[in-house]
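This document starts with one chain, in the form predicted on its own, laid out as structure tokens.
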Amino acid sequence: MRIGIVGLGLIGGSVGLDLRQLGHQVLGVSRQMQTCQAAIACGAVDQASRDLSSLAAAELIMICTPLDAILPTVKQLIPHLKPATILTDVGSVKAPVVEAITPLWPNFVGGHPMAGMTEAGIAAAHLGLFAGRPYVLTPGETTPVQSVERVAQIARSLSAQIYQCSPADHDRAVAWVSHLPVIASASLIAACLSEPDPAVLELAQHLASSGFRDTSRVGGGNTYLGRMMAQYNRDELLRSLQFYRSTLDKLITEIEQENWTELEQHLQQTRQARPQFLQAVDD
């Protein structure tokens, strides 16, 4: 199959590596010629160009750009596409993307492979990034069933776990487990920086170990992507943050009132619940 990839960063590059190993012909597009050359050199694509018209012969095109570039990319692509060409994306927010693109290109299948790393760019791309990871498809009511199945076949070939839901349900779910953690993690770092005694702050920085590293990781990630997920999933993120604030208030009250029994029960409940959120990691 001839597959196009727009955006040759971590996700686009990793998709390309897997697809080429599976025997597909992969055509890449990036804004930077240096990235195009790197993608060819590492084997992520067969050909790469800065020109979207180079994807005219592709049967399926994966848009692996940041959220704010997806719609402009589709608009620029449309003049070069055949009616049967399938478009899909990898954005972490789905409702605004699906709502904006479906009227322009009915053969669009919203997608979100939930895999990533702290590192970014084509240099971080590697085989097997999506193996065992969730890959969510969010077709609209009018999306052709055969197009959804074609994208699902590609996702399955990456050894990903396929889930299908509405764009709205996707956005509410990822607000809890992906977008809220970014903001909560960033607030943890910011709270630590508020320590007024420079000597204590320096000591804390030296003493920080695995617990702080694990809970602060996503808060120290790509700031532009963090802004995009908050901007595009604003309502659901705010909803989850308000529930999170309410939960923190309850914990604060328990500690202020020295209600250690209730605090321990609370921690016991979260300890028991945590594995239910890590099935995709452990499976």
Ligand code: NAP
Contents of the next structure:
Amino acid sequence: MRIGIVGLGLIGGSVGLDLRQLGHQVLGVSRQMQTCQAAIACGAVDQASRDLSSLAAAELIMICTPLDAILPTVKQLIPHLKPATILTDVGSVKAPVVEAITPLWPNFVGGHPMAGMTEAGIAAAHLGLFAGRPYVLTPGETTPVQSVERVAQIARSLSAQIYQCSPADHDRAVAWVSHLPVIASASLIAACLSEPDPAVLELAQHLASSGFRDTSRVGGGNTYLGRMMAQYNRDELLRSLQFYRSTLDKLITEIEQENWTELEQHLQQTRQARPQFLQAVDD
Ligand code: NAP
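For comparison with the form predicted on its own, produce the structure of the form predicted together with this ligand.
So here's everything in the complex, that chain up top.
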């Protein structure tokens, strides 16, 4: 199959590496020429340019740009497309993207491969990034079934686990498990930095170990992606943050009032619940 990828970064480059290894012809487009050259050099694409018209012959095009560039990219692509061309994206927020693109290109299938790293750009792209990871598809009522199946086949060929749901359900679910953790983790790092004694702060930095590494990881990631997910999934993120704040308040009260039994019960509940959130990670 001839597949186009726009946005040759971590996700676009990794998809390209896998698809080429599976025997597809991959045509890339990115904003900077040096990224196009790097993508060719690392084997993520067969050819690459800055010109969206170079994707005219692609049967399926994956938009892998940052969230704010998805809609402008689609608008610029449309004049070059055949009606049968399937468009899909990989953006981490779905409702605003699906609502904006579906009226412009009915053959659009919203998608979100849930694999990532703190590093960004083509240099971070690697083979097998999506293996065993969830890949969510969010078709609307009017999305052609055969196009959904085509995108699902591609996602399955990356060894990803396919999930299908509405864009709204996707955005609410990822607010809990992906976007809330970024803000919680960033506020953890920020709270530590508020230690007024420089000697204690430095000591804490030396003593920080695997517990801090695990809980702070997503707060030290790609800042632009963090801003985009907050901007595009604002309402769901705020909703989850309000629940988080009230949960934190309950825990603070238990500690202030020395309700140690209640605190331990709380920690017992979270200990029991955690594995249910890690099924995709542990599979
Ligand atoms: P990334 O590594 O920063 O890559 C994005 C690439 O898009 C950049 O390398 C940039 O290439 C290119 N680009 C930017 N604006 C463009 C434009 N207007 N036209 C063409 N190319 C453009 O980011 P990423 O992590 O791959 O994320 C890309 C998308 O995947 C986002 O929508 C994000 O929500 C989604 N996503 C990310 C993750 C994650 O954890 N990272 C996981 C799942 C989904 P140049 O160097 O050419 O400017």
